[in-house]
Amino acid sequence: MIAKKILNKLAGSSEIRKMFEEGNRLKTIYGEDHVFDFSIGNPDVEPPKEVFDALIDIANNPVPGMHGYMSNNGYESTRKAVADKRSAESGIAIAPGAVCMTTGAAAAMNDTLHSILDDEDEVIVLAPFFMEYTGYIENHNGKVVIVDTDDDFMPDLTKISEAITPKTKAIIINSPNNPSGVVYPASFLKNLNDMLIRQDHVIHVIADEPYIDLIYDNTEVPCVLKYIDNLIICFSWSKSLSLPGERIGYTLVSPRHKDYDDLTNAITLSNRTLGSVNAPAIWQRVIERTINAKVDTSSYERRRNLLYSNIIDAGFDAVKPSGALYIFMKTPKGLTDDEFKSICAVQNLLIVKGASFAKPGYARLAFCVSEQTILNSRRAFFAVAEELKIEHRKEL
């Protein structure tokens, strides 16, 4: 028999994956053009040309040992490239030793939490949040403490302060946020740091940053290194370079962190003992050569605008996201998340309920789908609105 804790988790396995599989099933019945699956955030913009060029060059010009082990925290030259980039962005001198190359942000988060959590230590998460945080924290016997945000999905410093106890070990911030797409302002980061450093024990700030390069309307994402002292960054190139299947990312410990030496060593140890051993060798080399490359976000921005118009024009409400790949749409009054999801499903409109992100009353829609899917879905949004007797803001 499998472990009871895993058996319990299987019963409540990812809502996103369930909707994704349902979308595939419906497409076989109704055809691709008649199913509007907004469930999963799988980047569909191809990686930049620099990535392909680097990969081809590395493959065509092999050097002895290029597939061998390296230090558990990664090639020093790759870590230096990351450190130099972050130094230039923040104005803070960062050494290669601050960086540990990981198999994506998920591994980075698990390495970090494994390094800092004792049993029953508490980690504050800000709702709405990426639901896998719960699993990551519980992997290492931590306790999830959920703090709600306001109606615009901005954090409330008073609520965060009230949630802190002697067992609070960390707070996770995710900006641009999944699922809301909001960007936390510099004022929040500064005030959060001021509040945390007044506490009687170190509280780590874990900045989960996979979406920092997916920004729209010329929005600026504040550099967390400038504002947070006891900071650990978890980063992935899954979105910045459209490489989710390659699993390449890193942790970075701020040189201002009180536990800098212990933390950098602990994360490297955790990277090994949790089974990653080291990040993929070839992809470290590719990253080193393409450290300043980014995907073209113009098509994401165009599709965000189209989907947002569908939602608003049909009569629904949503906060327009400044970044990431999602719109967090408000569930119409009088309906539960499940009821609204079921009504949408009748029109083959597949959404993920807000409760999956600890924010009932909303639904997440990923706009990293084809532009044609978004255009075709307009009728479905209007049909749902008509079913619910919601007045359209514009004509179909």
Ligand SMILES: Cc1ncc(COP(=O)(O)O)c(C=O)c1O
Second form
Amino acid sequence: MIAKKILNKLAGSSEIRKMFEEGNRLKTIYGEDHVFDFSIGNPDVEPPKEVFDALIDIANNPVPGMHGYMSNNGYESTRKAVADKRSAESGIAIAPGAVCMTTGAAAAMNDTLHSILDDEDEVIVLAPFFMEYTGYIENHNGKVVIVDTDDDFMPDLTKISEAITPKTKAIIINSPNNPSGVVYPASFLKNLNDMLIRQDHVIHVIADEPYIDLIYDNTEVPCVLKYIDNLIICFSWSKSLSLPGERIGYTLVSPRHKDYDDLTNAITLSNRTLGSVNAPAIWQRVIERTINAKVDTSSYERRRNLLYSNIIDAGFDAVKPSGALYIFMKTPKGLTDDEFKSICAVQNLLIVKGASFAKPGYARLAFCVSEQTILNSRRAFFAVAEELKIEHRKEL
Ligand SMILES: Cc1ncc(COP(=O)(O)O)c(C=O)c1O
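Since we've got the form predicted on its own here, give me the form predicted in complex with the named molecule too.
Complete assembly follows, chain above in first position.
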């Protein structure tokens, strides 16, 4: 018999995964080009050439011991490369000891939450949010406290401060955001910090930043290190270098954090005891050599534009995302998320319900699918609009 808590989670398990399976089923019936599966955010741009060059060079020039155990926070030289990059961006001196290399952002967040949460401690998340946060927080016996954002998905400082209790341990911010694609402005970060440091206990800000390099329209993402004191960054190269299967990322504790020494030690310990032990050796070496490389985001930007036009031209509403891989469109008034999803499915248009991101009344569409699929999907958006008697803004 498996644990009851896992049994419950299995029962409610991932909406997105179910959509993925449904997408594959429909594709075998109707063919790839006639199923518009916008449910999964799997980055599809190949990693930059520098990454392959580094990998080949490392494989061709092995050094003794390069596959051995290491310090649990990773190679000093890799951590130094990360720290130097973040120092240059922020103007704040960051030592390699601030960094712990992890198996992606998921592990970075679990290491962090394991290090800070006592039983029943509360973690504030801002809706809409990446649904896995609930699992990460509950893994470490924390409680999820959901605070809504405004119509443009911008956080509301008053609502956040009203949600704070003596049990509040942390707030998670995710900008560029999954699922909305919005970027939080510097003024929000500054005001958040001012409010948090006035509290009578430390409230950690966990900045989950896997989309920081997927940015459109030359939007500037404010550097969190400049604005937040009690900060832990969770970063990953899953999207920045299109390496989600390789599992490589890091935590970085701000040198201004009140608990800097304890936290850096605790995260390193958690990285080991939660089972990662250390991040993959070869990928740390690749990262060290390609620290400033990024994927080419031009095709994501093109596809964002095409999908956004389909949605808006057909007559629907959405905030245009400045980053990440998703459009979080508004669903028409008077329909439940399930009803809208079913109407879309009739046109082979697969979306994820807003309720899966704690924000009913919306639907998430990932634009990391082929340009041809997005072009072909235009008529499906128009057909859904017609079915719902929504007036088109443009011609098909
Ligand atoms: C907002 C957000 N945080 C964290 C993750 C986990 O990323 P990683 O692959 O680095 O574990 C994802 C993955 O999609 C995400 O969207």
